[in-house]
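Presented as structure tokens, the chain that follows is alone, the form predicted on its own.
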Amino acid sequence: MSEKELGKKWDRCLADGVTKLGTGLGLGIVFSVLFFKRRTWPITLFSGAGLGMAYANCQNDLRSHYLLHRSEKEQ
């Protein structure tokens, strides 16, 4: 994997993490205000879920270089 390709993957990971964290934070605030009497645990829960999804996507993206890809014709 070239350094340029690795840099692009890291950029995608960071952008995905910021997006998912922001979305989780926003949803957590909305649910906290509307349904849970302004408690903080929904904010933490949704933010954690967003970060977890971003981490899983990043891990999959960085490991994709090492996976073997076969086309349907080869199988």
Contents of the next structure:
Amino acid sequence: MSEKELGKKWDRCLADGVTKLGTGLGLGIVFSVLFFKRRTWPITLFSGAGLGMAYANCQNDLRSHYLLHRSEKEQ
Amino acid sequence: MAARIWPLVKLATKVTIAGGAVYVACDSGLLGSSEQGSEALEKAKAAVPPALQDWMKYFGLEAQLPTMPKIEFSPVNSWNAGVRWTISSLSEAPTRASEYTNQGLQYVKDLIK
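What's the form predicted in complex with its partner chain like, now that we've got the form predicted on its own?
Below is the entire complex, every chain and molecule, led by the chain shown above.
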């Protein structure tokens, strides 16, 4: 993986992390206010889930360069 | 009769709002892959100035802020510049330290003479 490509992947990872954290926070606030009497745990749960999704995406993205993909296997 | 339906109506409203929020989040690609997330961010960034303009017109503040000043600040560049400065000063530190010690010793020797 060239350094430029790696840099772009890390940029995407960070942006994705921020996006998913924000989305999780927003959804957590919505659910906490509507269903769980404004407690804190849904907010932390959803934010954590968002961060976890971003982590998994980043992991897949960084690993994809070293994996054999289906289109190459057919050859 | 109304007393029995009202809690149901409240629950239905809450479920609709929560479901709508989840649907909007999933549909706009906020919960998808990294590329979709960055696409959504770009769309949001592009949509903010026109939305701001509309809001300002609505409140009649258009005369006060004619155009948003183009802020040329890039956090990425500042961070990278900071990292480069730190590493370069760390790598030059031993040389500079020995230089300063030599200069200090020379100064003291001159004083003693």
